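One chain follows as structure tokens, the form predicted alone.
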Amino acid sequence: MAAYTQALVNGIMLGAIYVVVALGLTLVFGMMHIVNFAHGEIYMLGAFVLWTFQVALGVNYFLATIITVVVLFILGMLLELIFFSRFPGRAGLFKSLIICLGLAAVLPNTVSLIYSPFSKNIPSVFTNSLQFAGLFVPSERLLVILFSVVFVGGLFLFLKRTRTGQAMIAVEQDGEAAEMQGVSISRVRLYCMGIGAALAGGAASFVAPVLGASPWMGGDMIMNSFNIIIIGGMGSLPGAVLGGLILGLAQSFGPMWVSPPMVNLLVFFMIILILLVKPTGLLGHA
């Protein structure tokens, strides 16, 4: 019971790491209609700035995430000003598609030469572990899971009680209608891309404590993200957030059942049945 108790926990904070991260992926697919194959390295990026400010500067942790958060966030912005602002629309996909390519290859090697390719270690806020019922959870995987938990609320009360949310929602449903409306477009995208990179920086920040910052950590994660919205539809909010639990305790329990190497086949497994079954992901629309 205890190790499946400890499978649960860790199944959590995985999966509570990975809506935080998939939910910036959806947000730009359901928005922006791009498919962010550099996601994952904008999450790698985010590891390392905490870490330039935490242990090369020496800020505070929780002052590093807030600044990692705003920096990445920038960061998205100018990704759009100076790459995908020049495509609009469908007829530009396939060029975005080709950045996304292009920057998911670039950015992992620049970050090895200034950094150096292996990875760094990133000291944790606490140390302790609590004890329940025999069972030890480290505190800092408990932090985890709540700053994710207030990440992805943020995000949904932002979206839902805001004038702009409410905004990057119509574009969303049809950008037309909401552009005749008054709502300017070319300002939601900034803001959609701004927030995408945001949210996989503070899931790098809220992570690496844990697992560390390496410049090849964005490869996993961006694999990761991509099978947790086909699970839970694409370009949908809330199935983000589902998907990213039911990939998190999969990976966390599979290793009880099957051996190693056949998680991850399992895992495809999984994703078979689910589009099998509801071809749209299990909150997805056509």
The other form holds:
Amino acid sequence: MAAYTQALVNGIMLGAIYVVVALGLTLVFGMMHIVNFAHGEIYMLGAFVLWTFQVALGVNYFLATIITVVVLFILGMLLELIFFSRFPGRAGLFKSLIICLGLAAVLPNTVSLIYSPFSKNIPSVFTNSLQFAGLFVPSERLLVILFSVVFVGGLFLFLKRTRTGQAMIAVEQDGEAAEMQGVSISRVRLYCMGIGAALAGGAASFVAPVLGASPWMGGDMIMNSFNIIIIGGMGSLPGAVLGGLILGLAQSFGPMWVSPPMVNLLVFFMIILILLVKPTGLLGHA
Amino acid sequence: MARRRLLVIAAAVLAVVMVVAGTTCTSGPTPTPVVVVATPTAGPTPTTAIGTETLLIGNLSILSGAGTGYGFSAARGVERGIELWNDAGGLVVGGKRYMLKIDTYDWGYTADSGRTAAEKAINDGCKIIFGVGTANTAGAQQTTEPNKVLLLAQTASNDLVTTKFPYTFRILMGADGLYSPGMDYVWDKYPDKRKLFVTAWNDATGKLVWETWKPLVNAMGWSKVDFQYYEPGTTDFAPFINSYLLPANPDVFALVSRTGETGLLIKAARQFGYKGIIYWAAGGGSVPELQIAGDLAEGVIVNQEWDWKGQFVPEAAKPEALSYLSRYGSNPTVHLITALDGLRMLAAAMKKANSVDTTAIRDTLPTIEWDSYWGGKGKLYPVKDRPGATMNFGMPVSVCDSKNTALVNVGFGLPPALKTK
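For comparison with the form predicted alone, would you give the structure of this protein in the form predicted in complex with its partner chain?
After this comes the whole thing, all chains and molecules, with the earlier chain placed first.
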């Protein structure tokens, strides 16, 4: 029983990491129709921005996290201004995809050249593990859950309670109608890309002290993120939250029943099953 | 328009800060060249007025992703060996002076990428290739063997140096020789710890390495040996640790694990309550990797990266290792010295064969001796129970304990081949 409880706790912690990364990806897809294959690399850049400020420049971790989120927000907007704004809407889907693939190839190698290809250690604020009822809960992972709740809650509040957030939802529902009502599509796209990247940067800020920073860390995360938004439904924010938790729990409980190489197979089998029953994903819509 | 300009300026400033921080912070490699005086003893001869030719040497290493921990040491070892060779005036063979030119490719960590890189090197004109890694060596052999290209590989698998592959020679020891001294150290130091759990990564390299080492581990007499593969690319090892390691409750946790994953395995094991001995046997062994686990890596035993300033390290290997440390700002793994030793071995074979023909060199290699970087005479030894399989001079292996995320040599072991002599 203790093993299952530990797996449940681990699954929630793992899911919390996935949720924040996947939120940015699904936000950008839902509102901008960009399948951002470079999202994992943007997440990786976040980890190195954090390393630069916290380790190289000696800035306090929490301040470095805020700086990272701001820097990634600006970076996201720059990507929109320089690349994606040239190919808006569904018509530019293929060209945007090529840009993303190019960025996914260039960014890790550039970071590797600047920072070396070795993993970087980002010291954790908390290194101890809490112990109760035979369970081990590393404090740094609790911090991940806390951050994740703050980020997800903050994003939903932003979308529901602010004019910009409402404008973003309007664009997601019907871009042309929103434009006729005076919503600036280009501005919404700018914010959307900025927020997507900021979410990736935020996720990197609280994941990198747990898992380290490596130029190649984006590849694995993007695979998991795509799995999540397929499970939850492409473009659905609540779906990303649900998908992240399902994937985290599956990867946590999976090794208890099958060998590690079989866990991925189990996950993909689950995805196929979900798509057969509900092709739009659990909370997605056609 | 003004906002856009402001954004671009802010991004430019940030980019400069990141580049400066990334290239100057002391925790990353710092390329500060130093002058190193070294004298290759096997072959390169003084310059005289004879015809000079250039031999292109393939240098295939792991320069991205997992495996960079030792890939860089190996690649820079070949680079340095060639530099020494040319600085000494090249090597006179068959009345011609041969200088070397390097042809470097990143061949990743898979059989496919190994074969592709080897094909590129052969198309470039390489007849001799240095390579590091196991799966990529296996892939490269598909093209080096039919083309009679000499492949001098740093692989721990005995299966890749059998008579099936006559043009492949190993310039490293097998997993049995390389990893056992550390295990012997643990065995002797903790006589009451006899329950072992081993993990290896689940791909061609991990499997070949573990299959080579397994018979020796099983023959040691552990009261219980549990084994489980882990998936390469895993970033969160909490499920693995909680599902396999902790239920097995071993005294010793031996890792055949890659850089990029080992630090995370160690960290997860400690965070979730594993208190036993951890021995990182294979897959790299690097200080930056241990730093990922921070304080939790305290006491982890390592055998592929050594404290080159400390005791229990061959004196003959120290100068090059220390100059590497000074030149690149990072501690080299044993693969630096094995690469340098490989070039000395090649020089000795070319000299004795009096030819640069790869078949002639191949036939000569088992008959030569050279002044090894490990001290004493280098020699290709046969591998026990593997007819036709050879390994380079059985180098001594230093065993390290990690203290404050640095390595401190605590012991010294000999591989089985040297123990019997």
